[in-house]
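Here we start with a single chain on its own, the form predicted alone, put down as structure tokens.
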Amino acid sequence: MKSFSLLNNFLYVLFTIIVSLIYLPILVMIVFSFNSSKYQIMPFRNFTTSWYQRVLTDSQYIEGLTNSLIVSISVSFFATLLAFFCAYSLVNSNFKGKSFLNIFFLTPLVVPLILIGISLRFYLTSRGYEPSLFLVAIGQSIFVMPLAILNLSNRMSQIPKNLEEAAWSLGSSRLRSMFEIILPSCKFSLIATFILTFTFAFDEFIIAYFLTNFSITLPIKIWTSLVTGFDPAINAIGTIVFLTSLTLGLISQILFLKK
């Protein structure tokens, strides 16, 4: 019993250290986003919101934000829509090799993003496509699709099969029963999947970096600003992106818990 208690204490300490290593730099970024000094050094100078005002009035940040929103909304809508039909097929069909197909759909989640970005860049440019936001949307759709399929498959597997069978026995077609029974039952999961895939696509950098040239997204703009020289406005835009992603992530998790 004593050894078990020691193990628990060790795990608590380990968890605290890991969380601190992850969130302490973010906390520092948030604090310095309100610092009037151009340098991230102590002591903390006057409180200011000028860096936030600069971000909201800088045309390059606005352009990057607009491009990111266009791509992310397109990616999340396409991925959620296609994942709904894929999940329905996987849950309601039995065929040889189904387990292998399930694993195949999840493969992009374990492949390093840099390999996905490089391979898509070489393949698409060899087919005559110029790097653009459209290619970024294709690449990010491949990246978030497994997550969308996994989430919707888990929800559909909880829906009683006899609901659809009763509809079929009353003369309903499979397509009609899918839209009138399965779709309403998955509405919260669909919204949550849309939000979650939007968050992943909005924050994604590597695929966007390899598949675009001049139409940059917000993560690329942030990276460019860091490479060319530190800009205190980075703290402000980083804080906005972090809080937005955190809020959307919490909303999606709450929706996943709804039935």
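Here the rigid core means the biggest group of C-alpha atoms that line up within 1.5 Å when the two forms are laid on top of each other. No experiment lies behind these values; they were computed from the predicted model shown. Numbering follows the first chain given and starts at 1. What changes on going to the form predicted in complex with the partner chain:
- Once the cores line up, the CA of S20 ends up 2 angstroms or more apart between these two forms.
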Second form
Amino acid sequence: MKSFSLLNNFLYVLFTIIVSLIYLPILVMIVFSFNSSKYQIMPFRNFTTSWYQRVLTDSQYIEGLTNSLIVSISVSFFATLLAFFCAYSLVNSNFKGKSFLNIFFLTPLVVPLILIGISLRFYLTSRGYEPSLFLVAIGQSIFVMPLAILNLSNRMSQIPKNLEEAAWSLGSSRLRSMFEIILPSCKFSLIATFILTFTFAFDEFIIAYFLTNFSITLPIKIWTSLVTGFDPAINAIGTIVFLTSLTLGLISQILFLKK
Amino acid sequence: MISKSIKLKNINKKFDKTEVINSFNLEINAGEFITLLGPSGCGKTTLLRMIAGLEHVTSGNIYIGEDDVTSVPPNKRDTSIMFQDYALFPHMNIKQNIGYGLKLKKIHKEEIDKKTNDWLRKIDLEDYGLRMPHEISGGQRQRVALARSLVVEPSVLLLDEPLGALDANLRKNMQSELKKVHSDIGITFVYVTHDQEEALSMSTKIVLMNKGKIEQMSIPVDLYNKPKSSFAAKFMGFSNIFSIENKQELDMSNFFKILKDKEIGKQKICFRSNNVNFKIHTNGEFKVVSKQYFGGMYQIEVSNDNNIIINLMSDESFSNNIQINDNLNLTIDSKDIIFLENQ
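To test you: the structure above is the form predicted alone. What is the structure of the form predicted in complex with the partner chain?
Below is the entire complex, every chain and molecule, led by the chain shown above.
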């Protein structure tokens, strides 16, 4: 018993260390976002919200934020919608090479983002498309799609097959049962997928960097600010983004649990 | 409601390369309550799903009434199917569940309302219309599923072990309820079950299936009393199946001595364990091997020098004092011995 509780304590300490490693830098960022000093060093001077005021009145940050919101919302809407149909066909049909195709659906998750960014840039510009937010939306959709398909097909495979069969036997067509039986059963998963893909697209930097020129998203704006010298306002915007992502992430996790 | 006949002509079904249904022919008359009975894996559910259109046939034709429906999708067939787990739509309340099929038929709203209310009354759930499926009991869900299938007035109702998930008491009630519904509305019922008691008590005809083929098709009384094969006998609860050399030679005083393992002799026979009479006798040719209590009854296994093991079933009061290794003398009436046709 004694050695058992010793191990238990050890695991507890380990867990604490890991969680601290993840959240400590973020905590530092949050603390410094309220620090009046221009320099990112201790000691903490005075409490201030001036960085927040600056961010929220800076037209460049506001533009980046607006662009990011437009792109991310379109990406998550488009990806969730398309993923619903993909997941339905993956779960409900049995064709040759299905499992092979399944692997291909999921590879964008593991392919380095820089490859997706570069190849899409070369391909799309060679087809005569100018780098723009629209291309960013396409690139990010490709990036988040596997995640959306994975989430939705997970849920759909839990829905008993005979719910739809009962609907068919009562006179429902396949398309109708998809919308009237399957869609309502995936309600929470759809919302959760929408939120999750939104947070992924909102944070995404590499693909966006390669696929746009002049209209930039928020992560690109943050990066350029960092390159040209440190601006403490970054702490403020980082805190806003972090807290929003955290809240949305938690909501989507809860929704997944609700099914 | 209009009742229709079903005809299955030369049906074959393969899943990948395994043959599930093999040259299957069956004619079901309009208005019949037919049961597809058999062990799991015999193809009975697949057959039912093929009639519903939920499963393609590999070859062969299915007729409902006069129409060849072999390639007609399930939503265009005149059948309704009821599943073992009821498959009620979890996001719709009871009333919406029952009315779903009517909504699909583009029937007027007031008409839907009237019909669903009628059915809610018929299944005794008048005040439950606004509840969700997870808020009612298993037996109630069962009745909702039945109402949902019947409100669309199908010509054929297909039932896939619909009572399998209910407890014994509820099962008995539902059995008689289903029978009553059948005689009230008079449409064709095709019922799938592995429970021979259920099949016997409900159906007008039983199709006993084995490995994708019909083993025997009879009215319940005949299947119970005159099984044709050792498979049918075993399935209908005959626990004593043996063989003898020649049918003519039956000498009742010597009967248990001439029994052979069922695979050896020319003529297969069977008899029920409760038809064997026995008495303790010091020179008895059978020895008690095991004894098991079955609530009011004992099942006793005895064996003789030829290693023939016979199952006996008798009243608790009568067999209470019988011990393992006791010697017994057995007798049986010749009318209780059934000669199996298929060898």
